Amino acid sequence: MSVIIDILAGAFLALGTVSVLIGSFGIWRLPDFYTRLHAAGITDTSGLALMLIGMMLLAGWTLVTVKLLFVLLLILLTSPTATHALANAAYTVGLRPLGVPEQDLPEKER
């Protein structure tokens, strides 16, 4: 049986991984700031939870699984929170997503 987890465990830390790289791809290769803001944020949530769950898996019922839970809960409320905040600022201040043109903004936009 602990093989069995084990190998369980470095699959969803590989899977994290990959997750995580492609958002840096994503970032990377992206056109403009709010598309970039979205393959930052839904791989590192996910990159990062997905790593998580490995590292319980690895550490079995202990404090430190209730420990990672934790963090895990946090990430999953505060990441996708944080981006929001981000790109509603961004719109706020009067960046504009690409290829929009302005007649497509609402009539208090212009």
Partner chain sequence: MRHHLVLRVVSKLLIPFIILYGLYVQFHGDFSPGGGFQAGALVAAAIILYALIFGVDRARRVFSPAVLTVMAAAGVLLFALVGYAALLGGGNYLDYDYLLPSDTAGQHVGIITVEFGVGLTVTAVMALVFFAYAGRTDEIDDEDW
The other form holds:
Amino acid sequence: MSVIIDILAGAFLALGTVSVLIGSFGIWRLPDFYTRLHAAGITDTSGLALMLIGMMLLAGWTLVTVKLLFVLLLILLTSPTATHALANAAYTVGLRPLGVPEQDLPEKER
Amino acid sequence: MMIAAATAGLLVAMLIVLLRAIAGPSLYDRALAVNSFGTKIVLLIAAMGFLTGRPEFLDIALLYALVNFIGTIAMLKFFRYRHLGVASTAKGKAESGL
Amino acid sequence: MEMFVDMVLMGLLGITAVAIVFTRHLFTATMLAGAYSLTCAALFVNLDAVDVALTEAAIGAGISTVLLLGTLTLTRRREKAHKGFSWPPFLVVAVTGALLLYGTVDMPAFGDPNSPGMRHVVPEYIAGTRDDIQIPNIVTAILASYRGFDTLGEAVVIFTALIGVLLMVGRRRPDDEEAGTRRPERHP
Amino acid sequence: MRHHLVLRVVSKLLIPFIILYGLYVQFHGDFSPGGGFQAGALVAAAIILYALIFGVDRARRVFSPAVLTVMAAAGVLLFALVGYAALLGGGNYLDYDYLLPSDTAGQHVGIITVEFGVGLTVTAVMALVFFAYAGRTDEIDDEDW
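Next, report the structure of the form predicted together with its partner chain; the form predicted alone has already been given.
Below is the whole assembly, all chains and molecules, this chain first.
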């Protein structure tokens, strides 16, 4: 039984690490701010959740699992909010997505 | 072993994101990178707790998860209103002229 | 592995510090300072200084970013450009750095239990916390009990800092009737 | 209609958590990392988050600066008075052994009280410093921005 849990934990951790790495490479490689937001989303949702679930499996039923669960819930709550506010601020101040044709912009901004 | 590999992966990811925070052409890129850096630090602290066999260090990861948000919100507030004291309302927005 | 993590984190700290020094944009410097204290706290966790890491997380990442931004609202966005390069300050800094590096040669090895610093009062504190005070967190015992006088001094210092800040920027000027509203007109 | 509805809702959810965690750090400081200073910074961070989202003006009405000023002084005073209590009990200044008949209990009471004083001071000082900076209405000129 414990071997199965260990293998599962390893799989979750590996998947999570790969997600975090993909997200980071996306933040580095993608061309503009709005596309980089997507890459950051991978880190903050799937990467974080998979890694923390892997650690929870390693920890078993202890206080550690509860704390990890709280970390997971808090970041799942705050991170999308911060991203939303960031995108909102960027758009309001006037950063436009790369490659949007002029006729697709709202009327007042042409 | 698995935790060690995960830690190494996190360190690489942190380096990449930090480079984006330094290079990032616009302020928003930098803010995004620093926020993402914070998430990775939370994961790193949790992983290091397992690595050293003392998972009670999670208290600090928990605190980061709470506090990182405040820093990001303050930066955004500053971007948008150039001022920290305005309320985030339509009224505050109108008054700040943005 | 811990050693490796330490070294990578130190490298990240170095990169961030150099970037902070070279950027002319104060806003970027503020954000990178936030990242710097995040990394610092991870390093403290790795060095087992958990209380320090907690302080660094709460103060460095949370409060000081916000306070630096608050200061930025009272100043300009860009640092003034420096003119040229002058040798004397560079020489002073280089010599001081070299002397400090030379000084580290005589330091005891990292974590050496037989170093003079570890043998003076530390065993007494550890034994006393176990026998007399009987709380698990030795750092709290040392800060609040063995060095209570120092901590009282720190509280007074924080209070004095508050008085200083309030005297300098705390008073509201006549045109600040309502915080958060824009001053109506700007006369050039 | 209301701007930044998401931010408001999430902050309202988050602020009680931060204050609760601050209290945990404050009163669990004997057993796990933490203490008055860290707890004070956390509670102040909650106040600052409130001020960021709802405006300094409203935050000043909720957390009155007059009360906060008294809190800042009261924390330091509490710390100093514990020292005098030990003096009256027959020991040296800040020697908690003399607070209660039992040495260990005296140490526990002394440490908890003193940390509470530090927490009060730090909370009030951080919040007041933030109010002092963010309450000013200086606008950044466009050419500087």
